[in-house]
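Listed next as C-alpha cells is one chain, alone, in the form predicted on its own.
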Amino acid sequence: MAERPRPVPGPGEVLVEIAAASVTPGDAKLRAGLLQTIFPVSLPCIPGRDGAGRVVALGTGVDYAVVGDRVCFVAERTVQGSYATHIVRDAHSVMRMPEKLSFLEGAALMHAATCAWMALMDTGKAQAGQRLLVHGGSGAIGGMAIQLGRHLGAWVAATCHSRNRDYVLSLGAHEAFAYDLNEGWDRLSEIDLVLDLVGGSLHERSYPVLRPGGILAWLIASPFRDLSEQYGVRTVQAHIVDKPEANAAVVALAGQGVLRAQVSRVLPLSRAAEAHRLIEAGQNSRGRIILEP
C-alpha cells in the first residue's frame, strides 16, 4: 500500500471516489507479468479493471455526469486501475448506476457482464431458440452468460464443479453437469453455441456436441487443439474491447433485474494480494472478489 497524489480530472473527465473494486483473473495475470506482450505495463501501475463509486469532481466540459452521481466504470489495463481510493475516468468508460444496485454489485457487474455480452452477442450471435452450452458456469463471466442466454430465450446448459450445481441452476441454467463427477454433458447434441471458459480437454470434447456450422467461442482457456475443420464448425476467440454500447446494455439489464451481479466475498483493499492468491489457487467461484477502499 502506498500514498500517491489524488488524480485531477482533465477536460471531459470525472474524478470518482471508489467504493468497491472487483478482482479479475486478468488482474492477477497482469501483475504476474504473464500479459506483458499484450498489455505492456510501466511500473509503478495500480491494478484493477473495474469498480464503482461516486463522482466527486468534474473536469471542464463534462455534460454526462454531475457531482454525487453513483457510477460504475471500467479502466484500461495499462493505466491506473481501480485498486485505489480515487480514479479519473471519461464518458467512454463510466455508466450511471441504477438506484437498486449497490456499489458492490456495480463493481461485480461491469467486466464480467460485458465479457459475457461480447462473447455471446458479438462473437456467438446468440439468439432465441438456440441451444447454448457454457463451460465454467459458476465463474463470474460464466454466471453472467447463463443469465444472459436465458434472457435471450436460449436453452442453456452449463458445466461446473458439483458443489456449484445448485448455484448454476439458480442462475437460470436448464441443466448443470458436474465435470468432477464426469457427468455426461458430452452426450448433448445439436448445440448451436458453446462458450468455453475452461479450455484443454473440455474444449476438445465439445466439438462433437455442436451441430454442423455451430460456433465454439472461447474467451479464457487452457491450451487446446482446434478441431473445427474436422467437425465442420467454427472456433472463434471472443475479443473483449472497451465498448460503451455493451456497458450501457448490461447496466440496463441489471437495472431491470435481468442480470444479477454475483459477489463471492468482500475484502478490504489492504488484502488485495490475498485476493490474487485465492484466484491463482483456483479458490474463487460464484462471482467476483470485491475490494473496499
Ligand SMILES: NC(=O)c1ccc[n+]([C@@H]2O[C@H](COP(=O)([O-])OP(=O)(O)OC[C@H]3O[C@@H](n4cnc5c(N)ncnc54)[C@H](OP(=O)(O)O)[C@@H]3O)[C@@H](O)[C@H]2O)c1
Second form
Amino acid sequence: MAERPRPVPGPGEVLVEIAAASVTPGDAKLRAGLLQTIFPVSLPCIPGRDGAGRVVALGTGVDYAVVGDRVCFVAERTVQGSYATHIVRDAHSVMRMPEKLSFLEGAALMHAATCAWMALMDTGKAQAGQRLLVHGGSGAIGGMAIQLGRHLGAWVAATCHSRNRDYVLSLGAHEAFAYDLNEGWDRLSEIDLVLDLVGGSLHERSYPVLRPGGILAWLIASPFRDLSEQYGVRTVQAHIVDKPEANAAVVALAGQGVLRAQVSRVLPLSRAAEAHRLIEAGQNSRGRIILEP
Ligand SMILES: NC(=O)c1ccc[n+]([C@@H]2O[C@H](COP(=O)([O-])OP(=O)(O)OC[C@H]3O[C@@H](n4cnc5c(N)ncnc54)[C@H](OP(=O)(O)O)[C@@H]3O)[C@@H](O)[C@H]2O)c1
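Given the form predicted on its own above, I would also like to look at the protein as it appears in the form predicted together with the ligand.
Up next: the whole complex, starting with the chain shown before.
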C-alpha cells in the first residue's frame, strides 16, 4: 500500500471514491508481467479493471453524472486501476448503478459480464434456440455467460469442478459436466457455440461437439491447433475491448435481475496480494474476489 496524490478530474471526467474493486485473473497476469508484449505496464501502476463507488467531484462540462451518484466503472488495463481509494473516469467508462445493485455486485459485474456479452453477442452471435457449451461455467465470466445464454433463450451446458455443479445449475445451466470426474461433455453434439474459458486440451476436444458451421469462441491465449477446416466450423478469439454499449447492456440486465453478479469473497484492499495468490493457485471460483478500500 502506498500514498499517492488524489487524482483530479479533468474536463468531462468524474472523481469516484471507490467502495469495491474486483480482482480478475487478467490483473494477476498483468502484475506478473505475462502480458507485457500486448499490454506494457510501466511502474508504478495501480492494478485493477473494475470497481464501484460514489462520484465525489466533477470536472468541467460533465453532464452525465452528479456528485453522489452510485456508479460502477471499467478502468484501463495499464493506467490507473481500481485497487485504490479514488479514481478518475470519463463518460465512456462509468455507468450509473441500478438501486438494487450493491457496490460489491457493481464491481463484480462489469468485466465479467461485458466479457461474456462480447463473447456471446459479438463473437458467437448467440441466438434463441441455439445449443451452447461454456467451459469454465463456475468462473466469473462463465457464470455470466450461462445467465446471458439462458436469457437469450439458448440451451446451455457447462463444465466445472464437481463441487460447483449445483452452483452452475443454479445459474441456469441445463446440464453441468464435472471435469474432475471426467463426465462426458464430449458426447454432446450439434452445439452451435462453444465458449472456451479454459483452453489447453479442452480446446481441441471441443471441435467434434460442434455442428458444421458452429463457432468455437475462445478467450485463453494458449497455443492450439486450429482444426476449423477439418470440422467445418469457425474458431474465433473473443475480442474484449472497452465498449460503452456492452457496459450499458450488462448494467441494464443486472437492473432487471437477469444477470446476478457473483462475489466469491471480500477482502480488505490491503490483502490484494493474497487475492492474486488465490487466483494464481486456482483457488477462486464462483465469481470475483472483491477488495474494499
Ligand atoms: N484474452 C482476453 O482478452 C481475456 C479476457 C478476459 C478473460 N480472459 C481469461 O479467461 C479466463 C476466464 O476468466 P474468468 O475471469 O472467468 O476466470 P475465473 O473466474 O478464475 O474462472 C476460471 C474457471 O475455470 C474453471 N476451470 C479450471 N479448469 C477447468 C477445466 N478443466 N474444465 C472446466 N473448467 C475449468 C474453474 O472452475 P472450478 O472452480 O469449478 O474448478 C474456474 O472457476 C481467464 O484465464 C482469463 O485470464 C481472457
